[in-house]
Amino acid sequence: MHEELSALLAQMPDEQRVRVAGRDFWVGHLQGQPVVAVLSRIGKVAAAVTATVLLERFGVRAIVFAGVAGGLAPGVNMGDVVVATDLLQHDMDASPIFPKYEVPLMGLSRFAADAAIGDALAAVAEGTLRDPAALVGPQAVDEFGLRAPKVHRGLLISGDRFVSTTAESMALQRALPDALAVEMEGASMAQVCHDYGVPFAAMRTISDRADDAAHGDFSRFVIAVASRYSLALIGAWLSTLPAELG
C-alpha cells in the first residue's frame, strides 16, 4: 500500500526514482543496505510483473514482500504477523488435467519461501512486537485491540479476490486447513522467484479475519499499524545483515 511505501521512503536518505512498466522503483539505501522499494500493485499478475522487473532490470539478490493479509487459521488475529514458509494460489485450478492448486507444467502447488530470511524476519518480529504500544502508540493499541500480537510461521495463500465474507473464509479453511492467512499477491511473486532461483520471503500483518467484518477501517489500520510494522520489521531485519552486503 502507498502508506507502507511512504514510511520506507521517509527513511531512505538517497532514494532515486526509476520508472519502468508504469511503476516507480525507488533505488537507494535503508539501514545502510542497497535496496529497491516498490509497490507490488494489487493482484497476482501485477505483482508478478513487479517481481520480474526487480529481477531483470535491477538484478536484486532477494525479494522481501511486506503488506497486509486476512487471518484464516484460529488464533491468527488482527495485529499478528505471519511469516510465510510456503505460498500457494488458492484459485489455481486446471483440473482434471492437473491436480487442483498445482501450477500447470511445474508439478508444484506450494512454493517454499527462503528459510534463512524467514527465520530472521520472525526473530526480529518476535522482539519488536513485545511492546506494541512503543511501535504504534497506545491509541492504536486501544483502537485495534493489539494487546499481545503474535508471530506465526506457515502457509500463506493468494488469489485474485478480496476474501471478505465468513462463508468464503470458512470454505478456504476447509479446503486448506493449514493456511494461516490469505492475500492477493505473494504466491505469484514466489513463483517468479522460484523460476529465477532468487530467494523470496513474505511477511504479512493481519488486518482482519477475512470474514464479514473485513470491511472495517482498513485504510486507518494500514496507516496506524501496518505501515509502522513494515518499517520497523524490515529495518530491524536489514540492520542484522553484514555490512559487506552493501
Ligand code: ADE
Given for the second form:
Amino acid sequence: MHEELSALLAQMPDEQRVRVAGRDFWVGHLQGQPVVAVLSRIGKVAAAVTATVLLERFGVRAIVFAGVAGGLAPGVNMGDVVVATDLLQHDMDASPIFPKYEVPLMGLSRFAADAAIGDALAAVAEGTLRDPAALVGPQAVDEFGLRAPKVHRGLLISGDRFVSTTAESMALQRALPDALAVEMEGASMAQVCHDYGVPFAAMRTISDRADDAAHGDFSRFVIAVASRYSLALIGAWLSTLPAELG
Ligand code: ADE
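Complement to the form predicted on its own: the form predicted together with adenine (ADE):
Below is the entire complex, every chain and molecule, led by the chain shown above.
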C-alpha cells in the first residue's frame, strides 16, 4: 500500500523514479543494497505484471513482498507477522479438467517461497516483534491490542477477493486447513518468479481476521503498524546481506 512504500522511500537516499506500465519503480539503495521499490498494486493480475516488469526491465535477483493480510488459522491475530513458506491461489479452479487449485499446465498448486530469505525474515521478525512499542509506539500498541505479536511460517493464500465475512473465512479454513492468512497478490507473484527461476519471499502483517469485522480502520492500521513493521523487517533483513551484493 502507498503508506508502506512511502516509509521505505523515506529511507532510500538516492531513489530515481522510472515509469513503466503506469507504475512508478523507485531505483536506488536501502541499507546500502541496490533495490527497486514499487507498489505491486492490488489483485493477482496487477501484481503479476509488476513482478514481470521487475524481472524483465530491472533484472532483479529476487522479489520480496511486504504487505498486509487477513488472518485465517486460529491464533493468527492482528499485529502478527506471517512469512510464507509456500503460496496458493485459492480462487484457481479448473476442475474437473485439472485438480482444484492447480495452475493448469504447470502441475502445481503450491509455489514454494525461498527458504533462505524466508528464514532470515522470520528471524529478524522474531527479534523486532519482541518489543512492539519500540516499533510503533505505546499508543498504537494499545489501540490495536498488540500485546505479544507472533511470527508464523506457513501457507499464504491469494485470490481476487477481499475476504470480509466470517462465512467465507470459515469456508477457506475448511477447504485449506493449513492456510495461515489470505491476501490478494502473493501467489501470483510466486508463480511469475517460479517461471523465471528467481527467488520469491513474502511477509505479511495481519491487519484483520478476514471476518465480519474485517472492514475496521484499515488505512490507520497500515500507517501506524504495518508500514513500520515492513520497513523494520525489510531494512533489518537487507542489512544482514553481504556488502559485496551491493
Ligand atoms: N489483505 C488484508 N486483509 C485481507 C483480507 N481480509 N482479504 C484479502 N486480502 C486482505
